[in-house]
Amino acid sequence: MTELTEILQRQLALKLLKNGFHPEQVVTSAAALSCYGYDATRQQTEPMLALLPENEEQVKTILKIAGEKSLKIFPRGAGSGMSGGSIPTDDGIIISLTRMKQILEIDEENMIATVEPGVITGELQEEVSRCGLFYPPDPASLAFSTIGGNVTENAGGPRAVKYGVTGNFVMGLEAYLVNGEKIKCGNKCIKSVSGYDLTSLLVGSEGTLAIITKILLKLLPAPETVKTSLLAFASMSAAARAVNAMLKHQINPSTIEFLDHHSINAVRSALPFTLPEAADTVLLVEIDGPDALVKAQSEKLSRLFQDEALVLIEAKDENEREQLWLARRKLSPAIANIAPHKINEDIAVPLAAIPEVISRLEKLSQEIDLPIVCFGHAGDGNIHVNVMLDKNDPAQAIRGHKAIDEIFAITLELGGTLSGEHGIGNTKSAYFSKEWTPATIATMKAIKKAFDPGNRLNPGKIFPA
């Protein structure tokens, strides 16, 4: 940090303290600032200042004061993002919204929750469940990620196959523009076509358009029953056919997770049940809903695959359900035994393209002589691709990053997209123009400029430099 920046930091801190901020809300020390310049990509950049507002008036004050110096603003939740979306790219101010964590209302009659952006996703789910209600979006980070972060990244999760992603549950927002003015969009109405759909525009905008301070979320009645099954198949093609067969036979799972053979081998020894050596792909299937429907669909699932599946295990109670989920939950730490580092991407492809993309990634793995571990959401085509390597080996690092170029090329050739749920951030921005035409990107940039003429809100994200 330059001497000039340090002087500006002190000036801003003093002004904020005079405007009612407590000292612990204004972070200036280098040690403390390091806690606000990272995310799950392991990037690290120190901001000039980190501010922790406790209400929307303080957000407004920050924006007004930052505007006087034309400073960059970087909004932040829990820092669990996987694409560098909250990483400061220039001297600027982090606005951490984790202290705005109130569940303002659970409207049981309309089945809507109104929350602040710092509410932890899992805690909201627990709170609404006490009212017999259900908030379905379930990103893997739900125990610590915030609703605000989920909204700005449009996070998904295993249940997306039946219920959709975060954006499918956002009914309205309140947010502040970079100039400190407040906007409201959406409402509690089930149907509303009054004006532009600014709610959907802000969902997934990665903090580049406005700072969200209030969120209206649709809730559902809690399902009566959840039934979990694990199926192992001899090939990815057989597993893909099984997914299609489920949907065609009107089985409507809430979750269809898959693990490839690398994943299976990584967790096999840690499982409380036996998977045969011939198992190439595992599907973890959950069906939820009314008792009678779940029972009927589970029986249909068993009949359909009792001959084709190498293994078919049905959980009889909550304890057995947890045991089946161990295959998925132990995966991320287990693949660390394959190699010390990984490059993690979250491509998505049409369902019919899953076997082809897995086959081509396996071929690519052989060409670069590095394991490529694939797992994810078979029901919606969202695949977590992990190139395993030792980044301290320069040759492996070069091959690994070259593989990412090829992975995205394969994905787009098969009609897929660069990201199913993690967003673009700064890690994929260089590839953005490979998915979208110049006119499409120009239109997006025009929207960005309308909201943020000076490019001060989370600059350096989404768009290629």
Ligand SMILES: Cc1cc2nc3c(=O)[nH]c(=O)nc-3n(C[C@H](O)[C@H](O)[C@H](O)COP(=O)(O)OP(=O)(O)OC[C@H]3O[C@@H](n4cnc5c(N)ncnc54)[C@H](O)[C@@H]3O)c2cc1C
Contents of the next structure:
Amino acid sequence: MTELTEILQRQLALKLLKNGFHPEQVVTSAAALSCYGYDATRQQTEPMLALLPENEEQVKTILKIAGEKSLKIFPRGAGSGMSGGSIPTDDGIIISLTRMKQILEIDEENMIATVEPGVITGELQEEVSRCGLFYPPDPASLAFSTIGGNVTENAGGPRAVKYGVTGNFVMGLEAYLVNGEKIKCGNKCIKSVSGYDLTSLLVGSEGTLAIITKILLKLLPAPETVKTSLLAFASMSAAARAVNAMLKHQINPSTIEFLDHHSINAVRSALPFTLPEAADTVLLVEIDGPDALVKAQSEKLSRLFQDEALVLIEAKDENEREQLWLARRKLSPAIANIAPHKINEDIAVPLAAIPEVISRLEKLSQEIDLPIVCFGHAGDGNIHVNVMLDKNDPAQAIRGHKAIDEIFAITLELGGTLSGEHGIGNTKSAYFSKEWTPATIATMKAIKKAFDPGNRLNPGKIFPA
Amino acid sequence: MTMTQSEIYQELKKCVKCGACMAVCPIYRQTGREEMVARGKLNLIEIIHNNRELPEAWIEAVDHCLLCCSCEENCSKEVKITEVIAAARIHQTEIKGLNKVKKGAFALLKNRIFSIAKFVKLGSLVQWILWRRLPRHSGLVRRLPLPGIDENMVVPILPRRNLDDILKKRKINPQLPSLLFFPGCATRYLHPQMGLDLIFVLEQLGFNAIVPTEFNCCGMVTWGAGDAATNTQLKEGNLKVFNDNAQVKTVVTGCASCGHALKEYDNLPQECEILDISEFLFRHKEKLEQLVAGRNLTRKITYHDPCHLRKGQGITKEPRWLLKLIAGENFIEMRHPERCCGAGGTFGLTHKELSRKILKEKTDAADATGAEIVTSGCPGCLLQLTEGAVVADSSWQTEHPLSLLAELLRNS
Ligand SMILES: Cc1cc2nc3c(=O)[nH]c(=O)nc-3n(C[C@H](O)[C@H](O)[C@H](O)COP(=O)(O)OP(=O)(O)OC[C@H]3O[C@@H](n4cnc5c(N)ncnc54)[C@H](O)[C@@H]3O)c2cc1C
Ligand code: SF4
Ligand code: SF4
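Could you present the same protein in the form predicted in complex with the named molecule, rather than the form predicted on its own shown above?
Okay, now the whole complex, with that chain kicking things off.
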């Protein structure tokens, strides 16, 4: 911190304390601030000031005071982002929303929850399930990421294939513009077409348009039963055909996860059941809903694939279900044994392009002489691509980075997108102009300017510098 | 349990900053402060590694930890977080020394002349001057305003005779197979009845519990406070007892924290096995089920997982089996039995306000079950829970599951 920022920091802190902030809500020491300068991308910055408002009035106060000095603002949830969205790229104020964590209402009649942005997603799920309701979006980070972060990254998970991603559940929002004015969008109505759909615009906006302070979320009745099966196939194309067949035969799985053969090899020994050597691709399929329907659909699933699948295991109880999921859960630690580091991207492609992507990535892996492990959401085309390497070896590091360029090129060529769920942040902004035309980007920038003319809210994200 | 510099460094490097340790951290749940969670603490410890100058934020963060292992239970990288924090506390003690109160208290643990036993006996004589008995709970609260002690703070009633005194004249049956019973300070000096209950249950099962008076404190509290020297001294004393009794292979304890600490000792004699009492009983499932013979307690009970049992030793199913055996349908789970009660060794004393906030979530969960008894396999948790009941004006009692079992067996 320079002397100037230090003076500024002290002035701001004093002012906020005078305005009713508790010292616990104002983080000023350099050491403590270093804990607000990273996220799951492991970038490390040294923030100038972090504030933890407890209600929207305090958010407004911060924005007003910051506005007087034209300071930059960086919103932050749990800091679990995988694209650097919450990283302060410059001097400015971090607004951490983790103390705004009240579930304000669970409206059982309309099946809508109203929450503050700092609510942990898993805790919301638990709370609504006590009323027999269900909030389906299930990013793997649901036990620790915030709803606010999920909304602004439009987070998704395995259940997206049936239920959609976070954005599909956001009915309305309240948010503060960087100048301290409040906007409201959406409502509790199922049909609502009055004016521009600002709700959808704010979903996935990565904290660059407004600070979200209240969220209306659609809920569903909780499914009666979930049935989990694991199927192994001899090739990725066979697995892809299977996915297609399921959907065509009106089996409507809530989850279709896949593991490629590198993933299978990595976890095989950690599993309580055997997977044959010939298994090239594994699908983890879940069907949920009313008892009778789930039963009928699972039977159909077995019938359809009893010949083609090398393995077909159906979980009979919760315990067996957990065992099948081990294949997916043990994956991250297991692939860590392949190489000390990984570069992971979360590309998404149209469903039909999955086998093509996988085979081209296989070829790429041979070219650059680094293992590329793929797994992810076969039902929605979202693939986690992991380039395994030792970053301390300069030659490998160079090849790894080259691989990323290639992965994005292949993805875009096949009609895919840079990110299925993690967002662009500051780690993928350099590739942004490869996906969108200059006019498209200019339109997005014009929208950004309408919300934030001074480019003070979460600058340095999404758009290339 | 004490790590070398390079081991600490290795652990620090394992952290990928995913944030999975945040939402479960009791301190974070109350404060929202990121330097207080495992990820933040590790970050601070890493960037200020080896420094002689410790910034205030570092000290605060390292100090604000219950060593509850909730973060470790959720860390996919298996970073040994609490060990790193304990090592950081040792580092701090080396630079700044130990605070006076802790220094005095720990001296009692290792001093044989003015020992904790004598301190408690003295206290048992004078305690009624300052403290009065609680009408509904076992424990005392202050009579007069005392500095640093509010009207709800519960202290245990200090017994005139400790476990060693009571056992002096005990006759043991030499025919029975023996095992060592490590009572731990709380059971030994503050709540000897719990020790007698455990000995009684083991006898019913056909075992002799030997309780050597040479046992020290397990060292957990000194480890947590960064007092490496006292910790080593205590551990060595205990290891000597284990070695002197090397023919006895099994050591049981009814204290979650002691069990956690003992299991982490390096150099335990070969084949020596430390078991929590619930683990031991589970191994003798059939016999115990016969003894209980279908009788049930008729009062509703619930259970709080001690952090050092669940997250420290991975024990969850054995205590639940035991409680179902004791109470059948009358055993009801509370919401989030795994959440820390906020006791955390001396944390409840040094950070009263925060500890009470953490405790509040727990007492609310216990209240919601409608239970008459809240059980937990840790004397520290039990004391904290009793305080919680007093603060919340709840009517439930607190008991160790083992005392309930003993009650059931005695009434047969
Ligand atoms: C182990 C692990 C697994 C993961 N799995 C998944 C997964 O399966 N699917 C998935 O989609 N993601 C996943 N993620 C990524 C991450 O958890 C999500 O992006 C999540 O939505 C981020 O939430 P957060 O609370 O941590 O937000 P942060 O990381 O703190 O912030 C994310 C973005 O939101 C902005 N922001 C936060 N709150 C607000 C607000 N109230 N108003 C305005 N802007 C705000 C920030 O500025 C930033 O741009 C995973 C991450 C990890 C570490
Ligand atoms: S859960 Fe483990 S790896 Fe993740 S941030 Fe916390 S300590 Fe680091
Ligand atoms: S041990 Fe408990 S209190 Fe300490 S950092 Fe981990 S979760 Fe938080």
